[in-house]
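Only one chain comes next, encoded as structure tokens, the form predicted on its own.
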Amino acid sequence: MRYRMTALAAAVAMPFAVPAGATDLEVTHWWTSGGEAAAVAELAKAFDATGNKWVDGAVAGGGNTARPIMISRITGGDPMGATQFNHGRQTEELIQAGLLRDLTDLANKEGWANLVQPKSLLDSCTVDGKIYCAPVNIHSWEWLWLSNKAFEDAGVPVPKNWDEFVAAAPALEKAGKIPLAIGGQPWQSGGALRVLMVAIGGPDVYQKVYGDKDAEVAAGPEVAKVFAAADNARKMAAKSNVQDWNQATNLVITGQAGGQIMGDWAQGEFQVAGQVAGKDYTCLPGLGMHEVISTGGDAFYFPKLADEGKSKAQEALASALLDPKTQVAFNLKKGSLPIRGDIDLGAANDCMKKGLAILAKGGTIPSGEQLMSQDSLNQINDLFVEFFNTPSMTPEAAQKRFAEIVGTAD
């Protein structure tokens, strides 16, 4: 896939027809710290050119706080007009149920399968041949951000790999910083854990473990290499009294914390705050153990709805996520990277080119959310939470319970 790094391609983008008979249309999503907000607001203002009214249902907490609410909304007969999901298989039951809106017809009018890139993100929208989202964006977990501040502080060179963080926690205690900031939230230390695997275990172990749902494997010697590398994490992390990632975020952009495992979405705060790539913080992709980035990511379901009027309004947000000017807007200020292969990204900064030099080599692997269910990664997040917060639970007593989750998965 190529990504052109020039800077045309926002103003060759059509404008967008103004319908009759425009109307609201409730849509909720899970973003709304500052940077997400400052993304999100680029999405209303390309659907509010369609003549439409974008209304906005920012659930907070995080995908894990509001999906379930959304999916409530959904099955208990109160739809909003289109809702936010992860790329995979978190829609499964709600499409198999009839409830959302089959958008084959227009994406096979608007070219979808040539311009989405990588193609497994239109799969994951696709089911029997039918498909049923729109995707926005690649989002990647698989990045270690740093405050180059807290390592000058430290009176220590910012590190270029795992190794090199973790050889420079002590330096980094001495000077009164945090070596690693994790928030609370469930999701965040079952997140590292999966980075973790891809960067100490490598890519076709983290396949073997989480595609393959090998427990032979996830049992296994190299397992437990990503196991220790966890403990190291749980030791450096064990002074970060944060909840929220974006507040984790917080203390590397302060300078409060020397790093933080976190996707991409992370840029847009440094963003928010002024920083700049490669001068006030540095970005490692896979660590920078291996290069790799998962194919991760949002898209935008649309339930079935009565309303013909606003069934069109649907379609013109649909038509308009996917558009080269609201792509290139979108994801320059959320951090993540483009759905499409044919725009323009000059303004990119440091870190996002190092994804896109990255996407263009292929060098991707699926997201968790495309390999197993969410019941699945549920679990393994609750076992890492209760790794993290006991330090009595030795690494290979959370291996064994994360080898039979493995072998139980879905």
Given for the second form:
Amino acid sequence: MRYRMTALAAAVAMPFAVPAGATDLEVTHWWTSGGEAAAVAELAKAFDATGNKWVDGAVAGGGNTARPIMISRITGGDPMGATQFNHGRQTEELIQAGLLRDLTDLANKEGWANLVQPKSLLDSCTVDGKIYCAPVNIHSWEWLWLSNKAFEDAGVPVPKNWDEFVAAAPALEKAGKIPLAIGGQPWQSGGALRVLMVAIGGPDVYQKVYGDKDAEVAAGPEVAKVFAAADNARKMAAKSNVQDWNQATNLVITGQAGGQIMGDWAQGEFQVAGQVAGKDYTCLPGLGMHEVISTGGDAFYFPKLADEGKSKAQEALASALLDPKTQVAFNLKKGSLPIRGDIDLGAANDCMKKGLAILAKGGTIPSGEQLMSQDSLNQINDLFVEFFNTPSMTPEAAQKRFAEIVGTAD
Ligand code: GAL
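Previous: the form predicted on its own; requested now: the form predicted in complex with ligand GAL:
Starting with the chain above, the whole complex follows.
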């Protein structure tokens, strides 16, 4: 999606005069599914309303593919005006190398510390007391998305938790359904493992493994239960022959699959397909086992640029991203929760309301991207895609390798 408007057309369309120095700014992100594209268009609209022009730099293939491209552009001297990353540890090296812009002055002027909730979001943008990113949402991974139609077709009730879901798998298979849809990209199976870690092992085990990098816990009996669940997951997903996460969501939307473990960005796809939460599909936070959600998400980072006009436009973009109106429009389409506590999300659907309620009672945990370096997470992702694709690899063998990775993780 590109927003090509001539300066004259832009001036005519704007209700106010275009500020001197208004400029084009290339913004990169990996939001290419239907729901994601609808959501990012809201950010572009908000930025264009400042008189500047959003030049869309979508990179397909998901975070694993897009992130290295974005990073190499910044390190290679061809920086974009702004880029999405997951807030957390993905930008540590870029910040250390002095390649990203310090937004502290703007953040102080606009009082971000008082309005961004939970506080951990801004902490994740902060290195040595300086703020380097503008958070735009809270996305949580810990959800099971279920097709009500698939269960109706199979003649079994929609499950209320992971155990019931596993028990329903034979009935789904008999009805010609794939019990669990999962795409082939490594981040999807690696993410599913973290979700199972919270749901089956509980938040403490999750924190010990991903936060404290405790190899003993990772090799122990609690995590063995998680690997037994992961073994069930891979058997249930044996016929799930898709790559992208949104193709897997589509199997659920169309009732070909029973469910998908995926972050709440899946909601954007249900919405674009015209499905209604609670009626057409059901969502189980924490897989119905431990009702907690992680408070990771997306944030925009701004490479240092020599051009003064573009640097000004970066500030206008950062401000627009946190604006209450942008927060409502964007998050309703993205399926994520706003980063401000003073937002009225009256139009939130059933699933977003569940997320907001969990947030309100403080049922939150840090995201994997906040706890562990992306290099270590990638090693786990690779192990997990191998586990899903290699039926002869036992859960015990996979757990042993997992514990070794955790032992050397940072
Ligand atoms: C995540 C990102 C989400 C969502 C997802 C799939 O990393 O935080 O916003 O877009 O990838 O593309």
